[in-house]
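Shown here is one chain on its own, the form predicted on its own, set out as structure tokens.
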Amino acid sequence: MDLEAKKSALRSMPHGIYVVTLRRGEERCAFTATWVTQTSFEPPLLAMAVRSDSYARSFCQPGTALALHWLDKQQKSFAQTFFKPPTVEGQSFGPYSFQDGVHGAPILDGVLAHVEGIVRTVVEVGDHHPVLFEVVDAKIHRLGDALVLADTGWKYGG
């Protein structure tokens, strides 16, 4: 195989950037993903992958809320607020408030949109386990262009 031609290949799938929060008990995580994708539609089911040895990895458990927050064009620097775990103070990560969704998961504000979901399995498998969740909420806060990855000049994966 040829290394390099791979990586440009993986590289070049287009991703969108998101950030996911999630709360076990009174303790709040929240990251930057990228690779998140839909699974199912009867339920609605959600997968995205998260480095095995991180923090919001301990978070992933069966029984967990989360959002999924989509972020705008313009919104790159707020992506990149959640790629080390961010400071939470009452309603807020570093600079960025949420309120408590539905089921518990912190709601960011500022938003495009966000779903909320319930982890039902983690797959403990490569250096990024995927994580399937059940989509049990969802709301447009406003409409724009969704940021991608191609629109940071960042790189991932490969």
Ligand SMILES: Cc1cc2nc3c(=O)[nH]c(=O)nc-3n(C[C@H](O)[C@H](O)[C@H](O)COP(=O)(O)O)c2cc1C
Second form
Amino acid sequence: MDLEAKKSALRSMPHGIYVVTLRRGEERCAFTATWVTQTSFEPPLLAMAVRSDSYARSFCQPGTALALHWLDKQQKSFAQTFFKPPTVEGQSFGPYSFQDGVHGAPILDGVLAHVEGIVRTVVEVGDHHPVLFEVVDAKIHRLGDALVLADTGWKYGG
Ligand SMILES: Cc1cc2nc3c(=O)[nH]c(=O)nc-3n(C[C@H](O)[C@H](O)[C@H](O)COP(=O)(O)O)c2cc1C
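If the structure you just shared is the form predicted on its own, then what does the corresponding form predicted in complex with the ligand look like?
So here's everything in the complex, that chain up top.
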């Protein structure tokens, strides 16, 4: 295989930008992800790949509540904030406030939309682990064009 071609092809693959929040008891964490997709209509399942050695990965156990948020095209700095683990104070990640979702996951204010989910399975293969979760709640907060990886100039993949 031509490794440069593989890298270029995978880096040009279309992806979204999402802020993922997770809750374990009274602990909460959040990070920005791009490797996310739908995998089933019934039950409604999504998959995201979570770096195997990250703090967020330690939250991803069957039964964990999480939320996936998408942002509008003006919210690049919002997404950027969650490349580093934010400080959690009360109901805020740094400057970004949240409410508790119906299953307890942190639901960020100011986003375009979110889905709340429950982790069903984690596949322990590779340097990112596919985490399969079932959508248990969803809300469109406002209309707008979603920020996607191609808007940002950031690279993740290859
Ligand atoms: C453009 C971009 C996309 C990213 N996508 C993912 C992703 O899909 N999955 C993931 O686990 N980390 C992803 N990351 C890394 C996380 O945002 C974050 O840096 C990482 O979870 C921090 O983990 P740590 O503080 O525990 O080391 C991405 C980073 C960038 C810059």
